[in-house]
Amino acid sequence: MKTKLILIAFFISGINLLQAQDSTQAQIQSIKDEIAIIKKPVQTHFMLRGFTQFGFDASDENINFNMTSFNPVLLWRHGDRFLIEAELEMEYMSNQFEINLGYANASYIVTKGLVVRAGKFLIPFGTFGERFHPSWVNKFASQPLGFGHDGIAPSGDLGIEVRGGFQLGSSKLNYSLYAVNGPRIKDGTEEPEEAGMLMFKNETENNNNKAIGTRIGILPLSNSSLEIGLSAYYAAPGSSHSPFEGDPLNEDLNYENVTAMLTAVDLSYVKIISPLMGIIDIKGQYSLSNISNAVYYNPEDTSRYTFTNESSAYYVQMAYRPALAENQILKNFEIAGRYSAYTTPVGSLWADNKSQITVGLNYWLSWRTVIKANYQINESSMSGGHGMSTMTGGNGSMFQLHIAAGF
């Protein structure tokens, strides 16, 4: 009897030992699996892209060879959802070399239709500044009036953005919502002739306010050939401190309550027209800037003045390329025309009314390398009040022969 009990005890303890060993092995395997997951390499990719443009400009006043831009774009992707991008802007014009940071930001893809981006990014106010400013994308050697870095709307800023898109039946909709540092208003203490302008290159904040903006784009046609966009941008660019502190005559001037409301509408239509054996490309944008009224000081005659601070800029362009032609040379040509205009406030020291007509003939060496021959006519009616004006446009014409490439 005792022998049977001993055998049964050994048998049970053996079973327990095997179960314990199985449990230990399972735990060890689980730990190994977790370590494998942690140590699993995440795919990363680095890419260098960018664009450049250089050429020959001949105006009524001078003739120059110039290097208008060299913009390397650095891209780094970590896994499938995380992306970092940065653009350097390099220019050599008028015997001066300049290098600036166009943008540098990080994006996280939350879902297919939702991306969160933070850092310095191009502002989606309309479409030209964000999508069409690269030299090989722009159909012309120059930018439309009022749409460059010195235009009436922001080009890039520091902040955070949520963007994406989704399907609406046979149509599509894309969106962007963002908050950025925003501009500051020029009060005239440093550049009296520019009092009332917005300065979008605002490296350090002068208040606790943030600019907020949005753009909604709808592509109503099933083939996505047409896009119409609406943009809005609101900012409070003033400071709570008077820029004339210590000046008993003007220290009451304060721009804390000044507000700026910018709006824009943009349009893009790209369509293959079979009877014309080619592609029609139509682009346009209208931008409007409204800044609330304020009183400014003119050191020229020690007077105070005010004006309705409203500026506008718009352009419309059309290009045709016979891409379906059988002739291998003809199909690489493209003809383009653009009209742009830029109006600044009457009564300000920077008042002006500019217009520009540009016609061009392009030859595409590849899908991202183009030779541009442009002729443009500029008209300007300077009307700055109080005896001062800094607008440098003027009347005249210019011929430009440039080559632009994306790489």
Second form
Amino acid sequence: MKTKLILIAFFISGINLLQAQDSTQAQIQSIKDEIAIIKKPVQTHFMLRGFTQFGFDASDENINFNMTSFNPVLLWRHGDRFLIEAELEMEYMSNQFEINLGYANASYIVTKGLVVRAGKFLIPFGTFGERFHPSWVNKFASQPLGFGHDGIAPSGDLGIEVRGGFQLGSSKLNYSLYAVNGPRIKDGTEEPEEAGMLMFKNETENNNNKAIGTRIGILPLSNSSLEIGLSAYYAAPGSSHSPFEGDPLNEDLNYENVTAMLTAVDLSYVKIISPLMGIIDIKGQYSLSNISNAVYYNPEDTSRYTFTNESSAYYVQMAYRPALAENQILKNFEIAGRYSAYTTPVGSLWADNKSQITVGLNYWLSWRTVIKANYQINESSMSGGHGMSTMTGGNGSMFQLHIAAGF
Amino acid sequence: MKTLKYFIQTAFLLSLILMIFDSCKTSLAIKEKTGSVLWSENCSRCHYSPDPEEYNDAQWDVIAMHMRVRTNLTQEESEKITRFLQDAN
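Let's compare: the form predicted on its own is above, so bring in the form predicted in complex with its partner chain.
In what comes next, the whole complex appears, and the chain from above leads the way.
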């Protein structure tokens, strides 16, 4: 009797065990299925990222807390060939909040060395605007002279572009060729002190002429440490109508035939130098703007004047980080120095000769988070009547302590 | 104009010196390089480079395409680097 009972108990527990095994197996299978679904290569990927920089600026006159950037970036990839990128630029400085569309464009990889891109994109005129402006990439808290507001060159514009890169032996070559809406010339009707300046922020096109531009980059060394780039940009920034239409005194002033030719050279050299136990990073860009002569009207003294409309801007910078040092703290420090200058046309009301020296000590918390301590000396000759803030020029020195982070 | 002259001259001189320096070493074409070498040579030219573990495979796919378009990398470089990052994460 006892053995019978034991046998029955065994039988029942055996069935239970089998059932349990079955259900575990089923569970494992369903987990496997779920993993397979998750791991299945999907066609579409979204990524939300961006960067920010904030801190304080102390000049001789005041101390200000600023948020120089908060830029969310959206990336969307579809399949193997299609990418959309979009960036919003938000800035909160001197109690003013500004929001702009940095870029929003679609790229399509046509073949090996050919990508077609359309929409609003960063203009590859030199390299600073396209490659080094994000606050976690830029080694300094500020931009070099000649970039940003009232800068010499365009940063972003609407249009179409072809670009790509290919190999040439053990060197590399890359190119970009684009047509965009282009700038408008400031005719002095709104801001007389800026007559003759190019305005790149030009959402409502004032003419049918597009601007065209190109950049060719050469990486002569097989380890890609050096890149030299040449850029050119041509635009007809005037409108076909006189801005003074209806004003019998000045109706004859017309900027239809004005042309603008911009050129730039850029250089980048980044290399680990073992004897120096660290990374040397050298960057530079020289930009030149040539706008054909035109006659402008000065409402202040009702005179007419003209000038050789030539501007130039350049920066050279160098940074060193002892990244190979054993010391965990030391290896995150970086020292950096930058010289930049911006010359605007003599004879114009915005004539100026600005220069700027910036020295910096950075501490890298991660590959995209950095604390920047900068000391900056600005000099300006300001022979025109156009006022500039200490942020972009002016005279005097400034200390900046900022934190920049990519996310 | 003078400054342009000096800038170009300096850039040229610098690249010449570097090229001579570099030609002393055997230079490999992209074809002969591994993904990890291409990654270390290309991905810290503009910013410090994230480790492979920073992102998952799907994210690397998006980033690789973004960087290829932004920096005009060749297709071969981009593919090799992506494979390296996805294997090493």
